[in-house]
Each structure stands twice: as structure tokens, then as C-alpha cells.
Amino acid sequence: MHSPTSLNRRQWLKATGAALAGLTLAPRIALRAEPAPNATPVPVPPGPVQLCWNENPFGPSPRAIEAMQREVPRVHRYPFNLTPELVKRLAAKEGVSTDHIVAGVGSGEILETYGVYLGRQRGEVITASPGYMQMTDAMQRMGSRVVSVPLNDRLEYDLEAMAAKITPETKAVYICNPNNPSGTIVEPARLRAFAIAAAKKVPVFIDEAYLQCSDHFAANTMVGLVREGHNVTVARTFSKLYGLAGQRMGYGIMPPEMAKGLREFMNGSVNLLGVVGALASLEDPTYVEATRRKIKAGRDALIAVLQEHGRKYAEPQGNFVFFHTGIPITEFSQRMRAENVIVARPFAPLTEWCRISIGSPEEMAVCHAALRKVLSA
């Protein structure tokens, strides 16, 4: 944790009805497409600035808008006959077989079906506190009883302090890396070491979603456990890097007994559009490193706002940033929201930290210029 250095994934659905429904909407959310990286800025709509929901600010990749825009007329058809193209383009990718990809409606579903068939053996999941609690909430539903271990004072994974609560009633253990909402990473041989030792005793769910807006995402994936054969789940998103959060479209890794197992549970479809943007935002690794460093560009000047004001705050990899505001949070948010910007809601017990996420270039100064006033009254 930095002290004026560096100390959510927004709530997600908390039910697989609630992402069956978001799946009607989402051929209409396509046709509003977002300013590409290398579009003329456009000035900020009027109302208030939302920096709560961890979203890309810059849009998909202007490949996959075509594509999706070129699909459009076709949405009354289902999107059975390109599913399995994408599923192979993404074992391809990660390096394993189709047996071992279970795509999604976005990584929520993921985690929601993986919480669902773990969860009814009614024993105990391990994660960290404050963290991402989808996949966890989905075990308790079903009668599991949720292990919390405090970050560290760094807002770090306690691996050590994890391991230590292993125990015969353990079904699972989930790891959000980089963490919602502190935004830091786990060094990863210290992961890889964990996820090994942790993996010989129960299933390891590796939450990836931030991960591609990371420094160093090649460094840091858990991918390669998987291939190795370990009881090892990785979990990716088109949402965040790839600009697609409204056509919820995500994939897990993992071992072809548990993606069978999965996919017994999951009722859903995913959708004709995210499956034909998926596919563009694959062809373009321009975008994908143009819009990185562009993320990388709004945390660093976000922490020199934060930094001016002497402000600790945890070390960033995600695209949004987790500090100290000296206040309540329920005070900071109303604060930010008098200066026309939304911050994330608050995470316990953390209640005196904010997690803002980075914006488009003109959404990021109306935020600045809140966040100067706020933190100097």
C-alpha cells in the first residue's frame, strides 16, 4: 500500500434470471456504439459523470462494431452456429482443447454456475475480504458458508493466511486477481505456488477479468495451470478490455470434468451480437494494446491527483483505482455527487476507502476537478 503512492467490478447480477434477462437487451445496446481508441474525443453527455462500474470508457474495437453492425439485421436468428467457432477461437487462444472452454454470459455467469455446483455440497469457499463476492455469494445461496480473510496492509491477497484455512469442509477457494476493488495483483510465482499446493486439496477459481488491463498480463495469467492439468478455473471477460460490457459475453478455463459439470447448470444462451464481437475484438491486437495504454494513462494521472492531496491508496492493475478519502464513504460519494460524479459503492470494511474508475479523457477531468475540491475541503 502506498501512503501518497498507490493503496468493482460493479455488483453483478446476483441471479442467473436477472442475466437471462439482460440477454433480450443486448442486441439493442450494440447499435450504441462507444468512440473507438482512436475516435475524435467527444464532449462529456450532460448529467453526471459514472466512474462506479469499472466499464471501458473508449468501446469495443471499431472491427468488432463493424461486425456487430453488420450482424444486426440477422439478430432474430439464434447464435448457435458461431458459438462453437468462438469456443474454438478461444481454446486456441488459451492453448487448450474445446473441452476445456465454457462460454458465458459474461464472467458473471461463470462464477454464478461454478458458485451454483460447487455450493450444494454445503461446505465452506475461501476469498478475501474486501473482494469480488459473486461467485461466493452463489456457494452461500446454496447453503455454503462463506471463509473471509483480510487483505493485507498492502490490500494484497494474504496467501499464507488463505492456506491456513483449508480444511476438510473447504469445496473451493476464489482468488480475483487483480482484486475488485483494491486493484492489486498477486506476484505471480507466489500465486502459481499457491494454486498448485491449494488445487491438490480443492478447485481454485482464478477471477481474470482485470487482468488484460494489467502491465504485465503474459506475466501474470494462471492459464498455464490449467494446461497443466491442476484443478485450476480461470475466468475471462469481453467487458472490461474489450470494451463489450453491454453484449455480456465472458468464458472460463478449466478442467473438461468440471466444464462438463457446468454446463449442465447453465439455462442460457449467450448472444448473437456478443458472439460476433467477441469474434472481431479477437482479429484486433491493435486495439487491445492501444486501449491498455490508455487505461494505464488515466490511473497514472488519477494517482497524481491523489498524490497532490497526500492520499494513500493501493497499488493499480484494474481500470479504476482504491484510496483513502479521510471520510465516510456514504460522505465522499455524496460529496463527488454534488460535483456531478458517481464513485463505487462502499466495500466493508473498508469504509473510509473509494474505488473510482478510470473514464474517458474528458469524464477523468470533471472527476479531477471533484476530487480537488472534495479532498482540500
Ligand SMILES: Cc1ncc(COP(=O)(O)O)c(C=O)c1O
The other form holds:
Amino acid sequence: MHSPTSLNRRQWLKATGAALAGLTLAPRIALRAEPAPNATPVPVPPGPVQLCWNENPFGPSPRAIEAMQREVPRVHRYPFNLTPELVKRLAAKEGVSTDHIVAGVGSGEILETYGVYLGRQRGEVITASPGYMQMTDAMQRMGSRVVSVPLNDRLEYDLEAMAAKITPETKAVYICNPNNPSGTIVEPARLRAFAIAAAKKVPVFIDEAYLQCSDHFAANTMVGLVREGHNVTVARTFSKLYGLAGQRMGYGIMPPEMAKGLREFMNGSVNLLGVVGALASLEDPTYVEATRRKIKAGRDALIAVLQEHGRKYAEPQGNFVFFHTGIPITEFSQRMRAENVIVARPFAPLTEWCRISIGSPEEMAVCHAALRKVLSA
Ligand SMILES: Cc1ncc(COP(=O)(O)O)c(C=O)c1O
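Starting from the form predicted alone, produce the coordinates for the form predicted in complex with the named molecule.
After this comes the whole thing, all chains and molecules, with the earlier chain placed first.
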């Protein structure tokens, strides 16, 4: 295995060229062989290591790649016949009827549409800061006001403070669990009690984009609240653990009335190869679990480097780690960039904190070396 810095451009082109040749041959090969449990490592391209977008460096399941390759000749068709199959499969997986499922162009489309749908009331939306703003920004664009409650000193949600902010003006509550950028998770019994109480007054949106990367998905998912009939929406994505960010596939699980309302504002169709990739990914739990373990190993190794340098970090459960740099984030980002690593943007008001996504072991080796240099300077 080449270290990322030792791959020159010609070697990289050769490696990716071989991978592309493999792409064309794969359908024939796949007829004879079961996909291997682990995908071929993706070569690290020359240039900086990009650890800023919480992508999954291990890529999708080999079965998903194979299924998408097989479907390429049919991309002149709309996915109208195939999407209901995915919706049926998702409904069975989540334990709800199909009228609870809304498929989106990434979970981003679900967040945006939910924000537009509820934002028209021009009320308030309660969320945490710093947090992921796609849904609340959409509400704001429609004329609503964002009420941000600071995370507590462990950079976790302060549910009591959020509950206290609910007024007749509140039109929605947004919870990101694990939170982006802090990566922290809310204790499930507390989140459940909060969501049930809040949902009696206003719609509650729980963004579980990163929950499948966490150590205990089943104990923490709030999809049971949708099943029980509460006014709760849970969003999931194929972009993170399933490694299909470029295919833009996500979905929401929500009360049928909410689903009906949202659909009126949506594009109405997703991406054919995204549907095919998602369906195949769901059939490969072994690969997905192996990926989750690799992400956890990446988190643990990154934490070890931070501990070496006595840096504080938020307890991470996503595919990223958020930590205290000790210097202004703009300066820290520049120093990391000089060492060939791109970290995430600043997250005000925590202007000395940095979010780094878990990359491949090769990318993380570059990152660890950079961190050791920058943190000990
Ligand atoms: C918390 C959170 N929710 C939702 C999304 C949207 O992801 P996608 O549209 O790829 O499903 C992201 C993207 O990074 C995210 O961080």
C-alpha cells in the first residue's frame, strides 16, 4: 500500500485507471463471483486530504457498486417503477407503513422541504447551537425565526433549556442526534421523554444522519416514536454509513399527514442509480457493520492523538471528531492546510474548536502526522 504522499500523479492515474477498467469489467465478473466483503481501497488522490465533509472514505458496499454498474445502461429511464420498491423495503425495515416514508434527494431534500413546509407559518423553530442548520435555515428563509439554545459544557443538547423555549409561536423543534458538529448523542430515555412532551405541542424533527455510525443504533433511534403515532419525523441518509453521498439518497419517516404535506413541495423523484445503490446496500449488512467498525477505529485513533496532546474533545458518535485546538480555528485550519489536510469550516461561537471527519487509514496517517506537528507547535 502506498502512503498517500508517496503516490505521484502518474501512479495515481494508473491506479484509478485500473479501478475504472475494473468498473467496466465488473458486471461480467460479478456473474461468476460473490462480491468480496471489503471493497478495494480507493487510492488517495494527490493533493490535500479532504476531511471536511463527513464523507465515508470506505465507499459503498461492493454489492451496491455492482448493482449500480448493472443499471447504468438503463439511466435513460425514470426510476418511477423502482422507487416504490425502495419505499416498501424502507417501510419494512423501519416497521411502518409506506405512507410514513418520504424518499428524498439526500436527506437534505427532506430537511429543506420540512423547513419550507413549516416555515410558511412564520413562527419560530428551536434548535441547538452550534448545530446543523439546513432545516432551520429553510424555515428562516420562509420568514420564521430561529431560536438557538447553546449546547451544554459537554457539548450535548440542553433539552431542559430547549423545552423551556417552546411557546405558542414555536412551529417546530429540530434535534440532530448525534449532533453535527459536536458528534455527541443524547441519552435515549431523556430524548424520548423530551420528544413525546414537545410533540404534543409542535412537530419534532430528529435528524439521525450519523446515528448508524454510532455504537448503539438500536438503543438510540427514535423511529419508535413515529410508530407510536407521535408528531415526530426521523430523517436518515445513505450518504454517511452507506457511503453513497454522491448518489443523493435519503428518506424521512414521519406521520402520514406530514408526509402528504411535504410531498406537495418536493421534486417528486429521486436518482435511479441512487435507488439501485440504496436497495443493494440494504442487502449487505455485513459490509455496513464492517464499515461502522472501521469508522469507530478511526475515531478512537484520532482521539488517542488528541489525548497525547492533552486536547479536550466532545464524546463522538458520528464519523467525525470535534475538539479544542487551543488557537483560533482560522489559524489552525491554515496550519493544517499547510500540512496537506483540509478540516471543516469554523462553527461559531466555538471559534477554537475543529471538526475533522474520519478518512481512510492512509488519509488519517497524514492527518495524525499533521496534528502532531500543529498541536505541538
Ligand atoms: C446532520 C446532517 N443531516 C443531514 C445532512 C444531509 O445529508 P444528505 O443530504 O447527503 O443526506 C448532513 C450532511 O452532511 C448532515 O450533516
